[in-house]
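The form predicted alone is given below as one chain in structure tokens.
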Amino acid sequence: MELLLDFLARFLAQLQAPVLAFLLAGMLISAVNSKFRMPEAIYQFCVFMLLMRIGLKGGMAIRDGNIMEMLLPAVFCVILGIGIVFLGYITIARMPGIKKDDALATTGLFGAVSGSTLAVGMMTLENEAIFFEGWVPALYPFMDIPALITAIILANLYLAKQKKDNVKVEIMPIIKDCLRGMALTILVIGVLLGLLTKPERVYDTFFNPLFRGFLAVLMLTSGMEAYRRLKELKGVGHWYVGYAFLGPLTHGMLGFGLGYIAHVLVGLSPGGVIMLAIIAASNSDISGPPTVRAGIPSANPSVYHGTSTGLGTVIVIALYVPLFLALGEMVFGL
């Protein structure tokens, strides 16, 4: 009763936070028509901002952090992510009417991790005065990568079984495609940067005191396409709205329960914990879609990118954050 009790209030207060307000904002626009569109150019402007900043300050957490404390959580990384598109696998894509590459693609990029819900979930914790290591966001590739990559070949060898070919599916080119994708590409190069460097001045006085104005920017603009995916996803099918709701609570509570594991046996913080849940309730709605597309050309995109961007964002925004938050309060009486 006082976990939800917690997450009620929570929720009401996302509700009037800025992040939810800009994206409920760009979803009325794109519902009325509006003429109004968001310039490319500054829209990939706001990613490179926030992942930048992102990356920096995960770098710089690395250099002075121990390693062997992170090590255990990027394993768990690992598995979340190799999980999620498994848990898929014998789940959604066994539903009536579903076709299996829909469903893999689609569970890849759930298995996959949002910048902007990344984002937001560090101001919030950051809000709420609630410590969390600065590396933590750091984890976005172990558990990134194996998503898209497991989903990708498991695609294929169906495609392949259906077809009665021999394909050999080849793990390196997937990889490349993965690395070299825009969102994941920002991140790693902010987190060298943060660790060969010395970028502090920088992050002080340019990419920090802007992080939340171009948050709301690209809330603004995720919720513009967020609706226009909406629209498409009506007409294929039920089982992914169910699949939106279900399946970002169940990978963020798998990784709220591996995060307590870390927190007792290598010391995560608290805030470390509710982070990992955030990062495993994500779905991949920036550089995810364009890699599945790669991978698995089968798939439908208005299946894939209208549930992960239409309905799994906002859902996980505006329901999980406040929930894992509510959780990690309850269980280490924050």
Second form
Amino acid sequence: MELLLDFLARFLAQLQAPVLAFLLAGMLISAVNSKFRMPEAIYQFCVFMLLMRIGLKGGMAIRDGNIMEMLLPAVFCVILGIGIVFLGYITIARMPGIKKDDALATTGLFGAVSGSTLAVGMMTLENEAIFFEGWVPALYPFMDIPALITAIILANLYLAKQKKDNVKVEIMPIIKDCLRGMALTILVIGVLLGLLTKPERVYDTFFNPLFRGFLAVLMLTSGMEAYRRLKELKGVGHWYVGYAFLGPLTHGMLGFGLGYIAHVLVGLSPGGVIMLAIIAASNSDISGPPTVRAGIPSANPSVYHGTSTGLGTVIVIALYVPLFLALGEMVFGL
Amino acid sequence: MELLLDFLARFLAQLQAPVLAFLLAGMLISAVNSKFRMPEAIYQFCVFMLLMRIGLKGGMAIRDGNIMEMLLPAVFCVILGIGIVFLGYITIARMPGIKKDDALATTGLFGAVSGSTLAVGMMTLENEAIFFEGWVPALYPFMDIPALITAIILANLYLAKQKKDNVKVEIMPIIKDCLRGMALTILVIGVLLGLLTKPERVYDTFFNPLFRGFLAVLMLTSGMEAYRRLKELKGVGHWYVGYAFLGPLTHGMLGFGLGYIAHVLVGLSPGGVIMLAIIAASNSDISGPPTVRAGIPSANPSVYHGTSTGLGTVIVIALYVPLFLALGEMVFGL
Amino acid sequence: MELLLDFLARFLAQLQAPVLAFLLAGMLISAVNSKFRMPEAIYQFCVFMLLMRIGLKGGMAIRDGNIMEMLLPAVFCVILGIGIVFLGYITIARMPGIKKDDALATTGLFGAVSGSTLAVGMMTLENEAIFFEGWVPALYPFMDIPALITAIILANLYLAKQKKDNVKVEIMPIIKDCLRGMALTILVIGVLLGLLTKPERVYDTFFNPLFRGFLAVLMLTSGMEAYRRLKELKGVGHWYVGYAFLGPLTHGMLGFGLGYIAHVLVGLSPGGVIMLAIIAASNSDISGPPTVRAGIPSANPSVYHGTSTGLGTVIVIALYVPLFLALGEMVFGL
Amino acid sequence: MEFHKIKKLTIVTETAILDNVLEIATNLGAKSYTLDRVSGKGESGGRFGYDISGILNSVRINIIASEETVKKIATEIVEKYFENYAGIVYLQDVEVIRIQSNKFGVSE
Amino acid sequence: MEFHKIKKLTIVTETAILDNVLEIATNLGAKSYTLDRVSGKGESGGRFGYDISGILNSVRINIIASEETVKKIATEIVEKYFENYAGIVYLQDVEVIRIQSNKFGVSE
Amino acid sequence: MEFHKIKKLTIVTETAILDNVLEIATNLGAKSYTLDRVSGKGESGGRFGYDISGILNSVRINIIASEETVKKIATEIVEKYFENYAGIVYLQDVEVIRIQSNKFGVSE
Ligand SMILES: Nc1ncnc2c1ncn2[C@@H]1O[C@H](COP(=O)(O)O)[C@@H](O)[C@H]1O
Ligand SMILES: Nc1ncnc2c1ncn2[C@@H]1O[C@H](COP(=O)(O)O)[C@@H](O)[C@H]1O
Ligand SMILES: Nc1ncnc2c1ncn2[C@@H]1O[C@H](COP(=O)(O)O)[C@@H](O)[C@H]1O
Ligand code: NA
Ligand code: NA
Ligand code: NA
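Show the form predicted together with a further copy of the same chain, please, the one above being the form predicted alone.
Every chain and every other molecule in the complex is listed next, the one we just looked at coming first.
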């Protein structure tokens, strides 16, 4: 009961937090059919600023950290990425009236990671002054790529079986495609720059201080987009709505659980555990969709794009970021 | 005499102020036919940054303020918006050789408000350390929308009478069109965010510190554009040149007068009075023109766009912002 | 020996400096064929921010400085601009298999100046806390324009002789074309604003603090572009590769030498001497190429664009900025 | 795969009336269209879209449909808007690959 | 200067498959093409490119080449991609100025 | 409303010579044109406009005018520029809706 009250208090507090408010404001802008559009160059630059900041910070943390500490969480990320897709394959993909390729595409995106949700998680933890290892957000690709690969392979195996075809899905091109996408390119380059050079000054004078502002701008844009994608969902089955609510909750819980194990075994910080839960809960909205579009051509983009970008992102930011924060605070007595 | 010297001193000082200098520099860039163009995404982002800052600040001020205080100034804004258009209708619109629809379109823009002039006014007052209520600039829509509606209605009534048609101009679509335009959308969303959430940190780390810089960039761009619009004005009657000089002066005086009444009756601060004068003097350059283009199709855009964006904005920033500042300082003994 | 070790130490240090690291990271992004593109509006805005900062600072320095001090360095710039092109005319342009117009176009770009290399030089000196006169970078046009004019005239004279034509190359249109180009427009406007107005506050709150960050973004973009241009160079003769290595070294040495003379005669600071060497070593990558494309239509853009943007910029930033820094530190015992 | 002769309608006009034009086109039976932003010059002067307000933005609309449909659309738009708004309207012949769907409303 | 009758192929489709389309075109003999980004609406809904992921971006490809070449390209692309991806493909007549080079593979 | 047969000239070329091309077109009687930026590939290699200097930007110019006018423009531009600059030039038939003004210089 007290837990619930605490959660509700946090949730209401978070709703006052501008990050979520900007997201909702963006939805409102689309809802009233405003002619205002955030210029494409600007939101791409927002994404660049956020992911470069995450990458630089991650790289610097890896440089100054202990690589052994990171190993287990990285392995857990891979497991989560693959596991989430299999979980979807035996749940949402089996529901009546659901096309298996649509479901796998969707579940691939929910296994993958959203850079902006990550950024929201970081900002939230920083606001609460909860420490987390800088390299945790940089684990992003270890969950993202395996999830997308698994989804694409399962979908193609399934489709081939339907057509009684032989199929051979090659993994390397998918990995390349992921890494060549905008989001992972920037993140990985950021990590390399943080790891191999000394970007402290440009980080301290540019990428870090502007982080909060550009996140607000990106949230506004994401909100505008989420609302537009929601409309696409109209024709789509209500199973996907359920998945968008329950999937991230389950994935985040799994992430929290594995994070807790890492906490016990290798000393992952409480903040790191919360972060891992948020990464697991988050769903891809920038670089996942094009990879899925290319890898599972027959899947209907309105379904997966709508479920992930329209519903998933908003739900995770509004509900599950505060939830896992509250959970972490209780479990670790923060 | 001393007044004049004081004004001249201020005017020369203001000319050294970079805001006006950037505007004039922009005009020079166009005048020498430079190939440099400010990318559209950038100046749209400038507009976004300025109006969001104005809105957030306004919203926070309303949240922390007394709603009763704001009522009278808001009503005065509505009166000014409508009054300015009627004033134009019985002056410039009656001049020989002037098409009534062109005149009404122009006068609608001069009744409406310019976000960038507003920002210049705020920066100027802040530079002089003159306090004004943060919600005054957020009164923007209360003058803007009534002015545009009045102009569109008067023009359509006039045109219908000419054609001996019956006409029914609907007001709601015009209001919607105004609110759905870029400028008012951002401003209103900013006010809501400031009012309902706690955006202090993102305001203090992003929107506020970058305000001065983005205003400089926008001034440069506005200058480039003003010069190009000036060329359009060539064919247009000299009455419009007169109107661009005398209109804003009169409107600003009316604004100052009503502001003074609010000062006496409800304690509007001296800075708020000056601000109200500047809002009234300013003329729309971003969201007004498309509304007028849609609402009064037969009006020649070269006339109203040229008069407002080419002449009006430059004149108000160069002459009338310092004038009303000087006037306020004298009247209130600042 | 110690000199060499010192240089190597500096070079390795510089390689850790994020400016070069961002350039190399950009090359890596292109090399792995990433889909990430920096939006055009963003890198144009980066160029704007850097050149406006250089211009404002230059203008303020001129305002506060002694015009006589600047005269000799300015004259030296003109001499360097013209001299570099003539030097190219009697070296690279005479090599076997080299088209004279291609060579002159290339040498024109190497005589001209790169705004981004300039910015790198400034940042490097500022990082090392080496003073330089703020107006030195603003000498940019005094080298840039003469170099481009000389190259275009020589090329057209040569081509006319080939065709036994009479030719009359007009200088004024070329000067206008240079000044109307994006880079020089912004720089000159910045200088004027710095000289005639008081932009200290907007400089201190916007253009200066964001300098480092926007330079990093521009370096990343320049790296991406350099790699793409490198590919164009494939078919092109190896003479151009040699020129890209030896040209800037020679030009920088000449710049250093003339700078030293100015040091002795009019007291140019050690930092100013280093800066002059860097300006001379740098090669145009933004506004030079279009001027050359218009002025020497028959020259193959792959050759000069590839040599200058693909090779020259990277070589100068990676090798010669640290070299002239080291040289200056030794010569002046810094 | 067959190639089917049909018409392409192009409308270049002010962005201000884009929504109205698309509404008319939809009402007269065009289910699909392609848009892009353009600059240009004409009787109404230069339209290079540099202005902050967007008054000088132009848009180009392409509609591929039957001759009857596009002629109706063209006529209606010119009559309704081209007295006051800048623009040009023209038709061209095209051959469209026909696939399973009967996208273009051409009777078999 | 002669004007030579030849064909222009236009493909409007998802940016996601641009590379594949260009590869097919190149393999079937098109050495040159022109691209631009467009918006639009069709059977697959609106494609206005507002989304961050770029799933809703469309591209327009123009290829001027001999009738034989463009028909091969058009057929191959429609067969291979248009079951799953959004788009339209059409041909038009054009007259190209011929200069020294034999750019268009037209036999003299 | 009548539809009038006339020509559309398209020029795709380097942005560097846009001003010159427009000047020639204006001098030869074209009062109106439509422009847009494009990417592409051709004999001169890829022109995707990524470069900061803009050397690799391409522009597409459309001019609708009488056959005589557009042929003169096309010929002049190709002769003057296409030895050194990248590009392609072609003509197409169009039917333009004629309104009150005699925009296209077609005698009645
Ligand atoms: N003859 C033409 N050829 C090409 N584009 C044209 C032509 N006439 C008009 N346009 C386009 O339509 C826009 C408006 O034309 P106007 O109404 O003549 O000002 C111009 O800015 C051009 O983009
Ligand atoms: N009949 C048409 N006329 C013009 N553009 C079309 C047409 N059909 C399809 N398109 C373009 O092709 C895209 C995809 O079409 P669709 O596959 O029908 O959704 C649309 O967004 C339009 O840009
Ligand atoms: N056959 C063609 N089809 C379509 N576009 C072409 C063609 N040839 C040339 N272009 C366009 O013209 C530009 C320059 O062509 P080029 O001079 O061949 O390099 C290319 O980048 C294309 O945009
Ligand atoms: Na996930
Ligand atoms: Na007003
Ligand atoms: Na140089």
